[in-house]
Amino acid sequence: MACISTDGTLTESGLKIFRAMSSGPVSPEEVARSTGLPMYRIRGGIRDLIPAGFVVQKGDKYQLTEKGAAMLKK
C-alpha cells in the first residue's frame, strides 16, 4: 500500500492524504490541491484504504474512519 509502509507507519505521502482528510469529508481534487500531490496518487491511496478500513466514501467524498483518525496519531 503506497500511503502504509511495510513497518505499518504512514509514508510522506499518506500522511499528506491523511492530514487532508482529517478535517472531515473531502472530494479527491480537494486533497490534491491541499498535498500538492497528483490525482493518480491521491485515486490510487484512496482505493488502497477503504478496504483497509482507514477511508470511507460519503457520498463523492472520503474521510477517515476512527481507524484512520488513531493511524495519523502514530
Given for the second form:
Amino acid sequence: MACISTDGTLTESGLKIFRAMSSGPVSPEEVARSTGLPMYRIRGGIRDLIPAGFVVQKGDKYQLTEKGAAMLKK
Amino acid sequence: MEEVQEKVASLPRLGEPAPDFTAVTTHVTVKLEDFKGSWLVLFSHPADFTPVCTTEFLAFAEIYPELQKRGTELLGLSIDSLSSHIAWVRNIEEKTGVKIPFPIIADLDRSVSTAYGMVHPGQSKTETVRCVFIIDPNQIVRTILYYPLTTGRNMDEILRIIDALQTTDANKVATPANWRPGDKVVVPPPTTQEMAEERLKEKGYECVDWYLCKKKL
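What does the same protein look like in the form predicted together with the partner chain, given that the last one was the form predicted on its own?
What follows is the whole complex; the chain from before opens it.
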C-alpha cells in the first residue's frame, strides 16, 4: 500500500493525503490541489485505503474513518 | 476435431480508446482511468540497467517539468520487476543526482505490453521496444511512436507533438512540417468549390493556393 510503509507508519505522501482528508469529505481534485500530488497518485492511493478501512466514500468525496484518523495521530 | 481459437487482441489505433489496464508501478498501483483529465505519455523501455534506457530516463526526467506545464503525466514500463525498477532509479539518482519523478510499470505478466503491442519479436522476444503512446484527457490514443532498441528517443519531438495536438484541439487547425509553437498553422482546406474561391479572397491567410493556407494564431 503506497500510503503506509511496511512498518505500519504513514509514508511522506500518505501523510499528506491523510491530512488533506482529515477535516471532512474532500474530492480527489481537492486532495491533489492541497497536497501537490498528481491525480493518479491520489486516485490510486484512495483505492488502496478504502478496502483497508482507512477511508470512506461520501458521494463523490472521501474522508478518513476513525481508523484513518487514529493512524494520523500515531 | 476440436477447433482451437486463439484470441488475438487488436492493437491500439489512433483515434480509438486506449486499452484499459491495472498495473503495479513504483509509485502506486494505477489504472488507466486514474489519468483521466490529463494528457498521458505512456512509454516502454527494453530493460532496466541498460545504457540507452538510462540516457532516456535522464532525458525524460529533464522534460518532466515541461510535460507538467502541458498538463501531461509520464508513465514508464518494462518487463522487469518492481525491485529492479526501484534499484535502477535509486542507482540513477546515486550516480547522476537525477531523481526519476514519474512512475514505472513492472509488467512482469506482460498484460500491458501485450495490450499495447510493445513486444516486437523480430527485435526481441523478451523485451519491449521503445514505444511512445500519447493519450489525451479523454483517454483516446492520439500518437503512437515506435523506436528500435538501438535508437534513443527524441524528447524534443515528444514535446512538439503534444504542443501540436493541444494547438489543434484548441483552435481546430493542423500544423505543418517542422511546426513549432508560434509558427503559422494550417487552416482546414475548403470542402466546396465555392468555399475554395472565397478562401483566396479572405484576408489574414497566407495561401500557396486554395488548398494550402496558413495563418497566425
